[in-house]
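Only one chain is included here, represented as structure tokens and corresponding to the form predicted on its own.
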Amino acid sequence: MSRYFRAKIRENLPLNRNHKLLTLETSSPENEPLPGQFYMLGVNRGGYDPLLKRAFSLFRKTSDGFQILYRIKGKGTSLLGGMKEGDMIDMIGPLGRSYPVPETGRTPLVIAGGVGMASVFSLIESIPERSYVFYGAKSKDELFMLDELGALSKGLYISTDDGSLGKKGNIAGVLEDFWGRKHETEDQYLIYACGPKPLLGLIARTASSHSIQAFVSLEEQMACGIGACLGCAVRVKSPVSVLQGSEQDFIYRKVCKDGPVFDAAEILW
């Protein structure tokens, strides 16, 4: 089944100076996205610059399409930010591995750093009142959907780098503080996370120290989204093998095809 389609912009809503929420209408309901999957969007308005599509996580499904939360950072996202209601976008998706559904009896801890909330919001929405949510950003102006997150979660924990809302500092520190106030035993928890790679590395080490399984969504530059270009390869652990007389204890996986969601214990941080 082809995953190429065209979508119409219903709204391109500014959330602050650098972030927007894109609402798209699609006539391809057979390609229903799952939490953690992503789309490749063409942002060149029918031209050739930029030539390559850009990868964006599913933020939330709607009755006739879906939404994408994005940050305006470079040329591609600046072009996307200038698109209007009624404009058409060439798309490929949904792509990639989704977050595994938490088993009954497990309590998800969902962690988002900055625009990483774009990846985990639909997961939180799919398991209402089951998860504790940890959400960190540079400042309170870069935290979104707080009322919705509070209603959807068992508890919402906030941090900001500048201390403008919640605890001052990194959200990984808030997660560490959580263990002293936890309600369940550690083997009941399951971690899901998306954000900058240094944050995900901290979370992976925290999860390992508490013997908790963690799933992370990696953010890498993607040129194709289907595993053809090899531009998003990451090193993951492998059984030790002998290759031309030397030991190799890692292999490469493609974030777009084998991920973007991985078991955190697999990644060589």
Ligand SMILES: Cc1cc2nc3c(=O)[nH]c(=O)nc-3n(C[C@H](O)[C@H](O)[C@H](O)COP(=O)(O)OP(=O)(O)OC[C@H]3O[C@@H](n4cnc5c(N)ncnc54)[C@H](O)[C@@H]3O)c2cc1C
Contents of the next structure:
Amino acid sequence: MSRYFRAKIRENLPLNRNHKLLTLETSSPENEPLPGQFYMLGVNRGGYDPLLKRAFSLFRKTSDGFQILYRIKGKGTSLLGGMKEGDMIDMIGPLGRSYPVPETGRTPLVIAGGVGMASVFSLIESIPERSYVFYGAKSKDELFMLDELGALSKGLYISTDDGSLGKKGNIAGVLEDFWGRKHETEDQYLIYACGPKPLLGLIARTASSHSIQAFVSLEEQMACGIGACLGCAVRVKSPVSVLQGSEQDFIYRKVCKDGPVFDAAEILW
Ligand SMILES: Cc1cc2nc3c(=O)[nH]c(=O)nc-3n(C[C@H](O)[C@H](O)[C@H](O)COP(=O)(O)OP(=O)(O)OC[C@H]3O[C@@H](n4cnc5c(N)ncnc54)[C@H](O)[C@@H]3O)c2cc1C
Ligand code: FES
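Can you give me the structure for the form predicted in complex with the named molecule, which would complement the form predicted on its own we have just seen?
Then the entire complex follows, led off by the chain already shown.
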């Protein structure tokens, strides 16, 4: 169920110079988000500037609320970064489609680029010691929760653009290396990914070449978050094109209502 509510900030913890972990308390017992769902947060302290709420993924549920991991990017996230313990935030959520639960017997490969970890962390947490996690960022100070991820996963693979931790380069390259060492047959794997769109496109191609199903979470710009403005529309293959394996016909889908999680094979990259 999605709805408007107010949440109280318990903590707005800096993780590095431009990332923070926001812990929110909410008294609403029906607020039960699923991995991959998101919230629209009002960052204007009850005023009108900025008018539009900002979208953030569920990072982790807590006993009396939930957490959001965010990167300070522009005006809205800077204002959010300035909020303090005890401040109240207007919210809508939980919104959107969650990651499908992986069937028993399939091994999830969970891939996060940068702050994309915010979206997949609760998925990894919901399937302890079942997934291999691939986590890439610009440098080691932009990689978070590594101890927890190591404990929650069957294996944790890291890459950084500058080589300060893990393999130097893109996390999609680390995934390619993984195929050479794998022990399971490919149809046992299932991919989940969130990160910059070019990375998701690379992962979609890798998944397709190995005939592995992949689910990706898209982080398009959003204005309303509830399906009313069409601001988040993306082109996906029409059902006929999916069946034919072609890209000839497309339709528009709303990331906020039909996603943010999509089967990667549907998207026109
Ligand atoms: C489903 C989803 C989940 C996300 N989860 C996370 C997360 O967990 N952590 C994280 O750090 N980031 C997340 N993001 C990205 C986050 O929403 C943006 O970084 C944030 O909105 C930036 O806000 P800003 O004001 O700081 O930046 P700005 O670049 O100043 O503003 C971006 C925002 O302005 C509005 N906007 C600007 N132009 C347009 C336009 N043409 N049409 C419609 N709206 C417009 C939108 O609200 C947009 O989100 C997520 C995005 C989506 C869609
Ligand atoms: S953000 Fe308005 S329709 Fe999706």
